[in-house]
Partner chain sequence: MNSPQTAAFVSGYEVRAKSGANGEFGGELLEIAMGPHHPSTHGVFRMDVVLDGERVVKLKPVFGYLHRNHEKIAEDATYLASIPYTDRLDYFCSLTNNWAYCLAVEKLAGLQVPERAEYIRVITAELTRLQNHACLGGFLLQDMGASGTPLMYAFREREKILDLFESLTGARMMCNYMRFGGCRCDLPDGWLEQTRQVLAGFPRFLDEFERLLNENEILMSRTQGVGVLSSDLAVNAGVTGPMLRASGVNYDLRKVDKYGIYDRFSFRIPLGDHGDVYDRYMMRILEMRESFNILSQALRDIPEGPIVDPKAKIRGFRPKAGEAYGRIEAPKGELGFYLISDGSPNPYRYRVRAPSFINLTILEDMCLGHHVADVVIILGSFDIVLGEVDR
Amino acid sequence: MLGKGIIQGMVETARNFAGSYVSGDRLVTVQYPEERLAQIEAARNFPFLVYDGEDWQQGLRCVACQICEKECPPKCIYIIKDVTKKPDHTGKLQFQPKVFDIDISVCMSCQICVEVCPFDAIKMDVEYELSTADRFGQLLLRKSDLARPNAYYHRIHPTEATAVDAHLATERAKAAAKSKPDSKPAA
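Would you give me the structure of the chain only, in the form predicted alone?
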């Protein structure tokens, strides 16, 4: 029969059209901003810096290795390494970034900075409501704007954050075991 495919397509379209008014799970319109969909864990927007402990300046995981700056395709990350080591949240002396800026007007949210970071210091945020009336004020995010606690990371990416914390704990345990001198009794 000529036109059988067209008729089948029109029947399917009519079924979807009618079903969208009847079935609640098929409604696609959300009355934003009064209603909001729950964020999915795999969502990503712009990078942020994770810190451990209470003080964001001491607890930053970033040691200013500048790998993310070198690997960033649009070159939107700008880092200046501090010349002196400062104590982190555990008291260990670490290098920290003196300046860590991300120009979000250039960032393409590719997540390459997250993938190359050996210290799990930079992660992708899910915040999407970034509009502002100020054209120039919010496009360059500084270190203080980018710093988020580990608890925030656990809230937005719970599965990934748990795996990262477990990995970091095993690395710390390995480092502690290496630094311990052998305590075998002398014979």
Given for the second form:
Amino acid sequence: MLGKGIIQGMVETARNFAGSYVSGDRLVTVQYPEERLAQIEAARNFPFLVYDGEDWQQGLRCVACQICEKECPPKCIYIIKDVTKKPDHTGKLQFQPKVFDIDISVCMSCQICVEVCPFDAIKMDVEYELSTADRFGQLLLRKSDLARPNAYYHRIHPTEATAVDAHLATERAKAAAKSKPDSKPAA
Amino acid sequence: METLEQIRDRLAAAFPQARLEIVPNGSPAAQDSLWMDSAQALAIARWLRDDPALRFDYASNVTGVDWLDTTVKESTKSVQVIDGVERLIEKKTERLIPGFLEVVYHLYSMELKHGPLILRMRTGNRSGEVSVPSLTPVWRSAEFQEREVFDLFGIVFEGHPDLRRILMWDGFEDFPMRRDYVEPDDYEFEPTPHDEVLEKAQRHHPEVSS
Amino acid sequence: MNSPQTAAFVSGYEVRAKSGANGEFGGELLEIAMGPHHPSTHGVFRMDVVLDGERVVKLKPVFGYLHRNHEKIAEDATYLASIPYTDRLDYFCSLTNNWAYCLAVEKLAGLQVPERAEYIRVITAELTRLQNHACLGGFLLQDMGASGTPLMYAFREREKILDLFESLTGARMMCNYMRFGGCRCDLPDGWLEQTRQVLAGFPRFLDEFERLLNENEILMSRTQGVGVLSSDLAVNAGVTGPMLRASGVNYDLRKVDKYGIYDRFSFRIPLGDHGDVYDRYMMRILEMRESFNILSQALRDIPEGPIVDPKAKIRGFRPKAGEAYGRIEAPKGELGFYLISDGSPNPYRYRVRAPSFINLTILEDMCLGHHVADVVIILGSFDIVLGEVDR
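The form predicted alone done, now the form predicted together with its partner chain:
Next comes the full complex, this chain leading.
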């Protein structure tokens, strides 16, 4: 019968329409911004710099090795090494960045910087409600805008942050074990 | 599928004048390729497509490669007798290998489900003699890809039915995929934090200081 | 199968208006630029069409509006830094793009992918295929005038799959997930369970989608016998993917190359009979059913184990000098990467064999003699993505 296929399709549309009142499977729209979806833990947006402790300048894990700057595909990271050094979490003296800028108008959120970082210093943020009126100034994030405490990292990526902390703790233990036999003959 | 050597031997029997050479590939992929003379390329391509044991009816990938001029430093050591004393003489020579452009075809057979056979053709040099015969009459799939190679590498395909620029706009002059391509300096100022970028911006906008 | 005559090229022909002698039209030819801003062209794509009345007598595709010289960028970057750029080729199917590139690099460097990673790759690639084909169905119907409904149903399913991608890779579309010799990270807890749940609802969606459309008389009369592509021309023009199989050529790289671990799964290759738009639409529906089968088997069999080859290095990756061509069956056709290494951290030559680009070769042949309105759906049945055409 001509028109059978069309009627069959109409029935399907009607079923979906009625079904959207009862089944969450059929009605998937979320009324943003009143309603929000739960944050997905693995989500990534733009990078930030992790620091330990209270003072962000003292606790910054970044040692200005510039690997991320070299590996960044769109070249949105800009680092200048400071001449002075500061101790890192194991107590070893390391360089620190004097300037650490990320141009997030260029950044493509690929996470390569996180992967290549040997010091677990740069991680991905999940903040997505970013808007500014100034395209040039405010989309260029300086070191102070990028620094976030480790606690923040724990809050947004709990599983990953715990693993990173465990890894850093073993490194500290190794460093402590190494320095002990060295210190004895000195003492 | 026959090995590349067998294919080469059969081709050499069918086309005695053609120059055929196997180009070895050092990577673990071990996909060696066959370099053919461009004079008889069209006939060879047709033969490869129609031979009942090969039936390469599908040209999957066509691309260009730019090989720049390279200088190879060679040293030859020889023992010579000078004034009754044997001496090891080392001769250093520099040899210039002229650059050329290369077209690479990856052929497969959909009918017999084998492949790849990798064909290469080379141009005489990088500036004047840049033409090779087009294989579009044999494999239609080469049509757009040869146009792309012409567009980006500047290889001229003789016998191509519609050789125009395809990705760049008409009127564009350079060939952007060549290794020695220099970007035009038509820079738009955007204050990104790179030295390079800021330098460029300074050149174009002396009034901007950063 | 493929006689030399079929390779004859249709170009350079003279275009002349039909004279009034055969009774229909004696007017002038009309030249129209369809696009680049035209809703049916799926992006910035232009067709210069010459019309005789409503009939197409000449058609030249024009593109390059989105050209960013991906290949040049990749030759200036390290091997690793190109992976996020491959996401942006066919932005619907970033995971299959990743896979094709990683496969080529693995061939080049001789890396072995651990078993668990192979399973993850199959699962993510088939999920990609599901969402791509579902959306293609929606877009094609949108082009035909079925505004919204089929597309929204397809997007609803795609949404669930994108959620899975996000919880695995961190991004919904630009996944950047696969690495040379494996994958970037292991599956998060409960991901497999979540995937099984999403998949459990998928057959119902497919049934509904088919009931909604397959027997629809308008759809059938618009698509059947339109844009017929003969198998000889399809093979000669290097058409791949569902388009080729709709013309009845049995060539699927998952069966031919058996890359990854596709030889472990039992699935069939749907083949079309007529090679028209309707067959190409049905091909996608049937392939989704087969992808569902592959997924159920992969989710059942996935083993525990490492996810990356220990020989693979993230920093300082330099393959030996040589070259490799790796290809996979992406949702749109054969996606190949051709790499030449000179032993440095950057590839010497990096080439993408993009399926949508090469499929467009025969657009003109398929449109000649059809109405303008049919051009839109013929193009819709190609399944092109301009990010990949222009690169």
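Here the structure is a predicted model, which means the values were calculated and not measured. Note that the rigid core is defined as the largest set of C-alphas that superpose within 1.5 Å between two forms. Positions refer to the first chain, counted from 1.
* **Shift of residue 12 between the two forms at or above 2 Å (CA, core fit)** => Passes the 2 Å threshold, so yes.
* Asked: Cα of residue 98 displaced 2 Å or more between the two forms, core superposed?
  -> No, shifts by less than 2 Å.
* To do: Take the rigid core as the frame of reference and indicate whether the C-alpha of residue 75 shifts by 2 Å or more between the two forms.
  => Result for residue 75: no, shift under 2 Å.
* Once both forms sit on the same core, give the Cα displacement of residue 87 between the two forms in angstrom. => That residue's C-alpha sits 4.6 Å away in the other form.
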